[in-house]
Amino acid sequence: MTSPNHIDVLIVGAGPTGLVLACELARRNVAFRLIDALPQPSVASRGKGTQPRSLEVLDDLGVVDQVLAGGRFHLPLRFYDANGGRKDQDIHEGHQPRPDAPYGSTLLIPQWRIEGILRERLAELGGRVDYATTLEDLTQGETSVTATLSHEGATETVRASWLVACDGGRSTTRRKLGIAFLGETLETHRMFVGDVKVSGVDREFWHAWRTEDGFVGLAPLPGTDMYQFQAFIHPDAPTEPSLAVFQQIIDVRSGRSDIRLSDPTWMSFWRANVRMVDRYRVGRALVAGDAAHVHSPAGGQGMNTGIQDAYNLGWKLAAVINGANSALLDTYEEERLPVAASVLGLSNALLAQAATTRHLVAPRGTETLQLGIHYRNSGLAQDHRPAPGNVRAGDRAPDAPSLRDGDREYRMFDLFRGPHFTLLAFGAGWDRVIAEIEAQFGGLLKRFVIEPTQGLHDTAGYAVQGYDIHADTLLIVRPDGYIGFAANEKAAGPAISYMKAFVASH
């Protein structure tokens, strides 16, 4: 054994999940360790759809163009039917990028890379990751959890402050912890999914094939020379993947002797779990991503999930540890677990639509972009305002280009980006207010006022649109990109109160 050593949180999952974790604590200073069981990073594409409420996560984080890069918008889909004919279609036909919302659709890009662009900028903000180390044992006590580590068959002991279970939907951090995981296992639902190399059809399609023995489509993996397969088997097939059942598969359900599988890099049976955990703190430890909810893979929602319960929870557990009051997080699992039960019941309804029309793709609403979810009825939402509009107090903030400064253009997320709340005065007359809180928390936040004479000119009325302003109006984003408070009085008070809660107690 090794001597204790002592960090503020143990991050335990280096998928997505833990990744954006560390990187939310690595930009504001917290002293962390993240581990992965598997010896090296992951080559599976796994999730595929990054939805656009995560790509402006990545894009606070300072990643997105290199995620924008590496994947592609709008693949059509190009459908076969049993006679040889095909139809081809955009699922996310309609969906293009607004004043407010940046990225309109879902980008088709493999998990693997988003990991890798992720890792890169953990080493940027000198963070690692600890592959081949497992999670053996844990306590808890008052004021941290004392964790046991193998690595090559050493075993070391750390103590942390905090401990965060992002291990995935097999997680043993969650049941060690004691944490039931609610669900059912439905052996009716069940797939092979793996990346292969593929001769016989081109790149510039989604292929898919509906048939009697099921659906089987084989999707480009833009950036590589690799296609993601898909195919739903039936209840008593055999489990076990190979290239050789792949083919047969592909065989079959096109009707085809031309397309050729080869050079696996992974391959997987699935079968639909969806369960979903009942908490997400016990004392001093916190699960998040799969470890908390897993999905099916209709829908790409759970991957996205999870990077956004890490964006939640990264910047409380950082204002904890510089002395706010720990029941802060409390507001994690009050905020995130109200999403994980609806973006389920999203999964499941997709999954149940997809076996019985016998395909996985279809055309998507807007429910599954995750721009609409919000913390409405969160504790950290104060709306102050006598007749909010129609962007409230615990809604995403909304980006809004075309604001000027003089020669100088931004958008909103320009001024959202980084791991501080922003304060936004809509209208003249705040330089008192403003002045009072910035007396208390200007370490804090970064403030703007949106006012043609004296700040930021809105010259196209985006800002005033997607925030439906129709008053002078003060408002705080939280660093996570959500409207936390709200007023029209000009009075610093309700704002101060409201701040204090994210910072030392007294």
Ligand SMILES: Cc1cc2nc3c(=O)[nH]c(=O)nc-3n(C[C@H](O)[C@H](O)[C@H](O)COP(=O)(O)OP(=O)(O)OC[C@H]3O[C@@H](n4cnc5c(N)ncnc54)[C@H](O)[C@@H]3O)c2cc1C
Contents of the next structure:
Amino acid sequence: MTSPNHIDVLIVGAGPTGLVLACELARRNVAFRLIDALPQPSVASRGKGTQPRSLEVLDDLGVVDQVLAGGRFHLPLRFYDANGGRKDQDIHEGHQPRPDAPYGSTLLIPQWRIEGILRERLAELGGRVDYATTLEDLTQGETSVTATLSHEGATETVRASWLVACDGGRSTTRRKLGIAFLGETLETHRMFVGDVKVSGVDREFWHAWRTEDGFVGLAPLPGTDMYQFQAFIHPDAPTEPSLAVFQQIIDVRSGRSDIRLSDPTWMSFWRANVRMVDRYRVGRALVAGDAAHVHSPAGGQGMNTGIQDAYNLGWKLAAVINGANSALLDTYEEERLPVAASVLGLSNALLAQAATTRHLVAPRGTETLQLGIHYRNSGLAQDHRPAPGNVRAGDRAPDAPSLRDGDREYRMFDLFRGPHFTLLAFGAGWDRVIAEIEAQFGGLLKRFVIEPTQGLHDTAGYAVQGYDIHADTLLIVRPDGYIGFAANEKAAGPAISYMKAFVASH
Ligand SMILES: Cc1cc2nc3c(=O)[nH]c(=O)nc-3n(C[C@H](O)[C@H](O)[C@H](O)COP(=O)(O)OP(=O)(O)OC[C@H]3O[C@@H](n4cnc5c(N)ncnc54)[C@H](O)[C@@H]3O)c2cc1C
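Take the protein just shown as the form predicted alone and give its structure as the form predicted in complex with this ligand.
Next comes the full complex, and the chain you just saw is listed first.
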């Protein structure tokens, strides 16, 4: 039931996590409200590394072209040493697009631009952010959450069937829910970060100095005339950021007097908090993004992990609102909590490496790209094949170009784009099985046969190769681009049973 004061979902926080969740709900016609305490959108560059898996999410949301136009791949790092020597390095060397993964490397783009593109998409889908609106308190009942909001001195009560806390590392909502934020604050790892104009260096490199005092870097932010300033600072150093302090750090650590900083738009002090929740759901409230896990910026994982939390949760929440059993929401924690734990481990390892080598930026392995994240151990992964290949239920569904239908050509991701499940039948003779599945779930599914005479012709074999197909195979790809179900047998029953978890029981 919805009314002005009773909505399906209240989303607290309109950072990247809240915005992706809002887009996911908006394109499924769920009635939600998205609030943010800030008076207006943030201008901070913060998470400036968008990983390939997040680019795939943004592709599915229909905004990847704008994102790619506003960013840059493979910006080389230029390291300066104390003797004036320099060494250039691409920390993402070797990370290139492949047929199964069209976005091969980390895209450098300021976080505020990603947020702006998501806000525009949300507006196209009919949604908006209510700024200057703060969640102050909440209580839970059997069927709803009641939230007290403040807005310019006035208070308002909102009832929602579900509430999602996307309100960042200091989440009020998490505290009100009584969810512990386990971990530690590393007082020895502190940084100044900010966005400034810079003269004296060019924009073709990410400039970095490594000295006894610590690392300092200037990363040109694509599509702007600004740089992100980053400097490790000593545990005893003052923590109040200012242009004068940033300038002094650059002067001392670069040993140069020609680099001048000006016009700051954002300056902040950061210390390493490495923490995560031990549960993602309390009754009718869920946590996502930094509200659920925070760690070091080393490796560029935070925003990306939040985007994918929201992407995992959005379609499940919409299914439950449309009548599916709410146990479906427990798979959100089941799938995403282990990811957060491993991201914390990865970013800790990278932070430890940064502390030892005094580099915040160092060559990155493929694990930072987040393409290998899988949900094989999830209750939603069903592989019925007697001999599954290397790509199994629970794995990310790979892309595959050169799928031809007459004179039109598609990529696999073209077939996935949108809020639907995708039924992929490799081989011939699936007509009856597909018809039976469609009879029950036609509204939820799009279906494609990969077979030269009856469907899409896999002209270069990328689909068969990318999905490691060795026999006729039926796959169900979830709306968030993971393979949920796989079978060889030409029977509709198992697929129908699988799909029942996502619809109202009759
Ligand atoms: C220097 C730095 C570099 C980084 N680099 C990277 C990187 O390269 N890649 C990467 O992936 N991540 C990076 N990160 C991390 C990234 O910025 C965060 O992980 C990301 O912002 C988390 O998004 P979020 O939407 O979960 O939370 P946030 O962006 O923190 O958004 C939370 C929102 O909730 C609002 N809010 C808070 N309380 C309330 C309330 N009570 N009521 C209403 N609204 C509220 C806030 O105003 C805010 O807008 C970096 C961070 C820093 C500081």
